[in-house]
Each structure stands twice: as C-alpha cells, then as structure tokens.
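Just the one chain here, laid out as structure tokens, in the form predicted on its own.
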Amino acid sequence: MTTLQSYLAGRWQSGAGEGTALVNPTTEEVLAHASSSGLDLGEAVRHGRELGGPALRAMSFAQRAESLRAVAAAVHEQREALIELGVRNAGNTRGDAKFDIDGATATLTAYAGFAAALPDTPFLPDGEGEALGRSPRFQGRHVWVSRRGLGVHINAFNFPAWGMLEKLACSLLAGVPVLEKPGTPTAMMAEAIAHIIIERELLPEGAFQFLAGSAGDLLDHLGPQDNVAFTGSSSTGQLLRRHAAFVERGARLNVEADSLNATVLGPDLQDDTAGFDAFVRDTAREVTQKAGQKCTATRRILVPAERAEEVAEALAEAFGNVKVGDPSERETRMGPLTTAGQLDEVQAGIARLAEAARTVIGGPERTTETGYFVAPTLLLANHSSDAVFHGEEVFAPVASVLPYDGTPGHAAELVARGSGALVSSVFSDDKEFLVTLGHELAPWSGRLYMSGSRVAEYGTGPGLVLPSLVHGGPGRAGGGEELGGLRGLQFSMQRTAIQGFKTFVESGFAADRPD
C-alpha cells in the first residue's frame, strides 16, 4: 500500500498512522493513505521563511521566471504518468486530466512570460513619482516589495495540478516561498509533481514545501508576513476567516470558493443561430466536464419563459450524448465523482432540487453498482425564484433551468440571488441586451463571459480560467482574487509609499542613492 509523503524542512516525511484513504472512484479500490499526524509544521513554516524566502529574494524576476519554465517543462515531460494518476485517483477522463495538467503548465509558462516586462530591481514600481510640495526635490511614489513570510496554499481536490501550480507561479515570481497542501482525496498527482520539483532541484531549498494529509495546526504558526490562499467550499472559507492567524495576528487570507454560476440565454437567439448552438455546447460542457466538479461550472441556466421547455429539451439531448463510464476508456466523456461522501451529498442535493423542479434528464440514482457514478442531471424549475436554486450548490454534473421574463432586469435579479459568482455568462446577439445586463451582472461576478453568433467559434467557454484574467468573485464566491496577469503577484507583496529626496524615491531605494 502506498503512503503519500510530505516534503517539509528539507526532507521527505510520513505522518503517523494510516490517515485518510485515497481511492479509485471507479472501482472503490484503496490506492494509498495520507497522514500528517506528528509532523512538525512549525518547523516547516520557519524553514520556508528563513531559507526559502532569502533564496528567492536573492534572485531577479528573470531568474525566478526561468525556474517557473523549468517546472513547467519537467511536469509536461511526465504528462502521461500524471494523466494516469488523474484517471486512477480522481476519476478523470483522459481529457479532464489533460485539462488539469496542461492548464497548470500553461499558467507557469504564462507567468514566466509576464516576467519579461518586469524591471531588474528587487521591487515593482506602482506608478510614477510625484512632487509632494512646492519643490520637486521632495517626492513620493509607491512600490511593491516581497513580503517576508510564507505562502500557504490550501488547494481543492478537483484540480490537483492546476490549482497548486497556478498559486505557486504567482507566489514564487513575487519572491515568496510556498507550502502546498493539496486536497487529500486526489493528492496522488500533486505528490508526484512535488517529487518532480524536489528531485530535479528545480527551486532553491525552502522555496517549495509539500504537505500530504490534514493541515493540522499549520495556521497556528502563521504571523503578519504570511499569507494563505484557499480554494474550496464557502463553509470552510468562513471557518478560516475566524482563525486567530487572520483575526489577531494579521496574516493575509484569500478565499476562492465555489459559487452558483449562472448563464443567461438572450431572447433574441433562436435555435437556428450559431450563438444558440454555442450556448447549448458550452453549457453542456461546463456542467459535465470534470463530472461537474469545477468551481466555474454552470449551475443556473436562465432561459426566456416561453422557450424554457424547448431549450431544456435541447440541453437534455446534449447531456444525453455525454458517455459516462470508466474514465480509462477513451470513448468515455465523464467519469465518477471523487469520493463516497461526495456521492451521498450529491444524491441528497439533487433530491432537494427535484422537490421544486421537474427532472428533465438524470436524477440522484447511482448508475452503477461499483464506483461513484451519477448521470448528468438537468432540472426545470417550477418557480425560478425558489430559494433552493439560488442557495444550494450541488457540486456535480447538475444544473437547473430557471425561466425568466426575457428582460435584463429580471435576469439580473435572479443572478444576484446567488450572492456572488466566479463567472456569469450571457449568450445574445443583441448589443443593447448584452450591455444592459453586463452592467448589472458585473458587481456580482468575478468575470463576465459575453458570447453570441459572432464569436461562437472563437470563444473559450465560460469555465476556462486564463492566467491573464482575474479568477475569483464577490460574496459567496469568497471575495478573493487570483491570477490576472501581474495583479496575481500583489497578494504576496506589500505596497509601500516612499517619501523623500527625489533621486532616492525615483530609484525605489534600490540604487543610485543620494549622497
């Protein structure tokens, strides 16, 4: 039996006891165990701060970028072996596993490219200097500098490669060491990547640490220069916010939580348009990719009331074309859920939604005797304002069609009832409808995806997270923000205002100091 290891304080370690079992969700076979019991996490925090931080800060942005490229290349080299782990341990189809791994390496490469625009200084300028009085000799400006702490990254189970390496890219380029804690149920791929990074010595010692198993007392060791980037459920995010590390000691916290993402079909798109075809195609993919286990998955589908039945049937046909089964088989397009506990939650969640809706396709029943399989499920709401559709997320291939009156105002009202989303999408060829609704949805959305016939063949789909655009959202979505190009570095850095003699301020106190 495999026991996952942690890499902490410069050595590979195993926790005491069996800990958590990791299974193959297709066969329910136990593949490995992960435990962090007895590990000295305080030592790991100090190791990162005292060794990894100074080593990274001694490197230029260009040198850090080269390290990111090296990690991307090494992970890509092991792509096939990592895909196999995704299939076995996470129930991913080959396509889903590639999506995870390729997203991770693409993000690393993108951040290495962003570094080309950065100066050869230990800080990032934030605007130009300006005179602060009658004489231009006394000036002020803002700069970003690396914080002197550790970046703790608590990642979700659904993207063991992408979730870990996108956070790593931003933190390391900012000059801050990381301790990565993957979601335990699917941690085999993340541990394999950790071995690649450590065994090939791709990063300075202390710049990268890895924790398999529970976070234990890790947060108890964090202080005002440390930060935590968390991806996971809204309920866990709320618990983290109350921890003394943030409330009393001032550590930073970024929360990216799951949300009830909505897509809106404009009343102008008829079923013979390219825009309508894109709506059906993209919605079916966003609901079923990764078996619906995506933070950006579409959960609410707003459709003009007079077309609700017709559109629901078109979507049900697309759902029905998704072959569900053993993810190791190449023709399979959707595998199982990840754990038995998740299957139980999903079955109960579908049943609650079905009390206020008609099930168009799918349902809560298991589709096999072995494995955590459910069918793609689409429901048509009896009343689109029912609170269950705007308050309960079923983290699975499940979505609900909500009829609306065809106006931007009603659509915006329904979307806002979800209390904040990572992404909201609108499909329409009516510019006025797009603009009006877009303005109303923007305050509730971390990202807006606006599509129609003119971009149907070019669009990425609303669920694709791009390194150049921010990822995160208000309210229920956690209120955090990741990526966004160079904006992604700012969470790991301190913006400081400098006041003083002009040449000192202009140099950012790094060189050309005044006599």
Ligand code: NAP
The other form holds:
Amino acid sequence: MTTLQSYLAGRWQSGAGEGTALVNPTTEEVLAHASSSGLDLGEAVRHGRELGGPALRAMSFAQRAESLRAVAAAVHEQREALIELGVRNAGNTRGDAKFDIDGATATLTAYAGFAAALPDTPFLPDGEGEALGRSPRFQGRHVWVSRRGLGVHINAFNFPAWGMLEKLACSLLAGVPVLEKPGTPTAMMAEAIAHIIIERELLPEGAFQFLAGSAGDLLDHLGPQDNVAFTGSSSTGQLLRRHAAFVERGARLNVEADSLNATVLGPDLQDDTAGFDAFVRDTAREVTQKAGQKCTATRRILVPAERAEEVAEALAEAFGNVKVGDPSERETRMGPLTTAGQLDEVQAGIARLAEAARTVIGGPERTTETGYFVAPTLLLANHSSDAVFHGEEVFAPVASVLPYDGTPGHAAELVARGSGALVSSVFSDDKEFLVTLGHELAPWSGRLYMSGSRVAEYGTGPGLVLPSLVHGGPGRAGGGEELGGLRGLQFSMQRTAIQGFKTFVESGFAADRPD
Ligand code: NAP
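Can you return the structure of this protein in the form predicted together with the ligand rather than the form predicted on its own?
After this comes the whole thing, all chains and molecules, with the earlier chain placed first.
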C-alpha cells in the first residue's frame, strides 16, 4: 500500500495514521493513503518565507521563467506515467488525463513566454511617473513588488496537475514561494509531479513545498504577507473566508468556487447551421468531459421554448453517443465519478432536479455494480425559473434544458439567477442578439464565450481555461480571479505608490541608476 508523502521544510515526510484512503473509482480498490496528521506546518510556512522567498527574489523574471519552462519539460517527459495515475486514481479517460497534464504544461510554458515582456528589474512598473506638485522634480508612480509571504494553494480534486501548476506558475514568476495542497482523493498525480520537481532540483530550496492530506492547522500560521489561492466548493470557500488568517491577520484570499454555467441558444440558429452543430458538440463535450466534474462545465442550457423538445432530443442523442466505461480503454469517452461520496451526492442531486423536470436521457441510477458510474444525464425543466436549476451544482455529467421566450431579456434574467458564473456562452448568428445579451451577461460572468456559424470551426469551447484570459467569476463563483496573462501575478504582489525625487521614482528604486 502506498503512503503519499509531503515535501515540507526541505524533507519528505508522512503524517501519522492512515488518513484518507485514495481509491480507484473504476474498481473501488484502495490505492494509497494520505495523512497530514502531526506534520509541522508552521515550520513549513517559515521555511517557504525564509528560504524560498529570498531565493526567488534574487532571480530575475527571466530566470524564474526558465524554471517554469524546466518544470513544464520535466512534467511532459513523465506524461505517460502521469496519465496512468489519472486513469487509476481519478477515473480519468486517457483524454481527460491528457487534458489535465497538457493544460498544466501549456500554462507553465505560456507564463514563461509572458515573462519575455518583463523588465530586468525586481519590480513591475504600473504606468508612468507623473509630476505631483508645482515642480516636475517631485513625482509619483506605481510599482508592483513581490510580497514577502508564502503562496498557499488549496486545490479541488478534479484537476490535480493543471490546478496546481497554473497557480504555481503565477506565484513563482511573481517571486513568491508556494505550498501546494491538492484535493486529497486524487492526490497521486500531484504527488508524482512534486517528486519530479524536487528530485530534479528544478527550483531553489523553499520555493516549492507539497502537502498530501488535509490542510490541518495550515491557515493558523499565515499572516499579512501570505496568500491563499483556493479552488473548491462554495461551502469550503465560505468556511475559509471566515478564518482568522484573513479576517484578523490580513492574509489574502482568492476563491474559485463552483458555478452553474449557462449556455444560450439564440432563436435564429436553425439546426442546419454550423453554429447549431457547434452548440450541440460543445455542450455535449462540456457536460461529459471529466465525467462533468469540471468547474466550467455547462449546467444550464437555455433554448427557445418552441424548440426545447427538439433541441433536447438532439442533445440527448449526442449524450447517448458518449461511450461510458473503463477509462483505461482507449475507446472510452467518459469514466466514473471520482469518489463514493461524489456518487452519493450526485445521485441525490439528480433526483432533486428530476422532481422538477422530465428526464430526457440518463438518471440518478448507478449504471454498474462496481465503480462510481452514472450515465450522462439531460433533464428538461418543467418551469425554467424553478430555484433547483439555479441554486444546486450537481458536479457530474448532468445538465438541464431551460426553455426561455427567445428574448435576450428573459435569457439574461434566467442566467442571472445562477448568482454569478465562471463562464456563460451564447450561440447565435444574430449580431444584435449577441450584443444585447452579451452586455447583460458580462457582469454575471468571469468569461463570456460568443459563438456562431462564423467561428464554429475555430472556437475553443466554453469550458477551456486559457492562460491569457482571466479565470474566475463573480458571486457564487467565488469572486476571484486567476490567470489572465500577467494580471495573474498581481495576487502575489503588492501595488505600491511611490513618491519622491523624479529620477528615484522613475528608476523604481534601482540602485544602479544615476540620480
Ligand atoms: P472541496 O471539498 O471544497 O475541497 C477543495 C479543497 O479544499 C481540497 O483540497 C480540500 O482538501 C480543501 N479543504 C476542505 N476543507 C478545508 C478546510 N476547512 N480548510 C482548508 N482546506 C480545506 O471541493 P472538491 O470536492 O475538491 O472540488 C469540487 C468543487 O470544486 C466543485 O464545487 C467545483 O465546482 C469546484 N471547482 C471550482 C473550480 C474553479 O476554478 N472555480 C475549479 C475546479 C473545481 P481535502 O481534499 O483534503 O478535503
């Protein structure tokens, strides 16, 4: 039996006791255990701040970028072994596991590339200097400097590679050391990546630490220069927001939570158009990829009422074509849910949705005796405004068709009932519809995906998180923001306004500039 290890304060360690069992969700076999019990997390926090921080700040942006490139290359080299772990420990199909691992390495590489635009200074400029008084000698400007704390990254179970390495990329490039804590049920892939980073000595000591198992008292050790980037459920996010680390001691918190992402089919898109095909294809993929355990998965499908039945049938046909089964088999397109707990919650969630809808395909039943399998499930709402469709995230291959009256106003009103989303998408060839609805949806959406026949062939799909665009959403989605190119560094940095003598201010306190 494998016991997962943590890399803290410069050494590999395991917590006391068995801790949490990590299971193969296809066979229900226990693969490993992870425990953080008894580990000295205060020591780890100090180690990161005192060793990792100074070592990273001594590196230029270009040198940190090179480290990110090296991590990407080393992870890519071990791709096959990591895919295998994704299949066994998370029930990922090979395609799902590649999506996670390749998303991670692509994001690292993208951040290494973004650094090419950065100056050879220990800070990032934010705008030009400006005269503040009667004399141009006294000026002010803004700069971004690395915070002196630790970046604690608490991730959800669904993207053990991508979730961890996208946060790491932004933090390390900003000059802030990281402590990575993956979701425990699927931590085997994250642990394997941690071993790659440490054993190849890809980062200075203290810049990278790894915690397998629960967060324990980690937050109790955080102070005003530390950051926590959290990804997970709304309920855990709410719990963290109330923690003294943030409320009393001023640590920073970014929350990426769940989201009832909506897609809207415009009334103009008939079923013989490329835009309609893209709508069906993208929706079926977003609902079933990673067995629907994706924060950006489509949950609510708004369709003009007079076409709701017909479109629901087209979607059901696409759902039905998804081959569900053993994720290690190459032809399988959807594997099981990740844990027994997930299966219980999902079955109860589908049953609640089904009370207010017609089940077009699928349902809450477990589809195999062994393994946490459910079928791709599509429901057609009896009443689109029913709160169950807008308030409950069923984290599974499940979505509901919500009929609307075909106007942007009604579509916007329904989407807003979800209280804020990571992504909203609209499929239409009618420019006026796209513009009117787009303006209404933007304040409720971290990202707005506008598709139609013209871009049907090229669209990346609403669920794909891109390093150059911000990820995060308002309200229920957590109100956080990650990525977005160099914007992603700002969470780990302090924007400081500096005032003083012109040349001092212009140089951003660089000692080698003339005064
Ligand atoms: P979760 O139960 O909220 O757990 C998320 C992380 O928080 C895990 O690492 C968990 O550790 C940790 N955690 C739990 N309680 C904690 C506490 N009291 N203090 C500190 N850390 C704590 O969520 P999940 O089931 O892993 O993930 C599914 C959810 O994540 C879904 O709701 C999904 O929508 C959301 N999600 C959002 C995004 C996004 O970008 N917005 C992306 C992916 C997933 P343990 O695993 O050790 O319990």
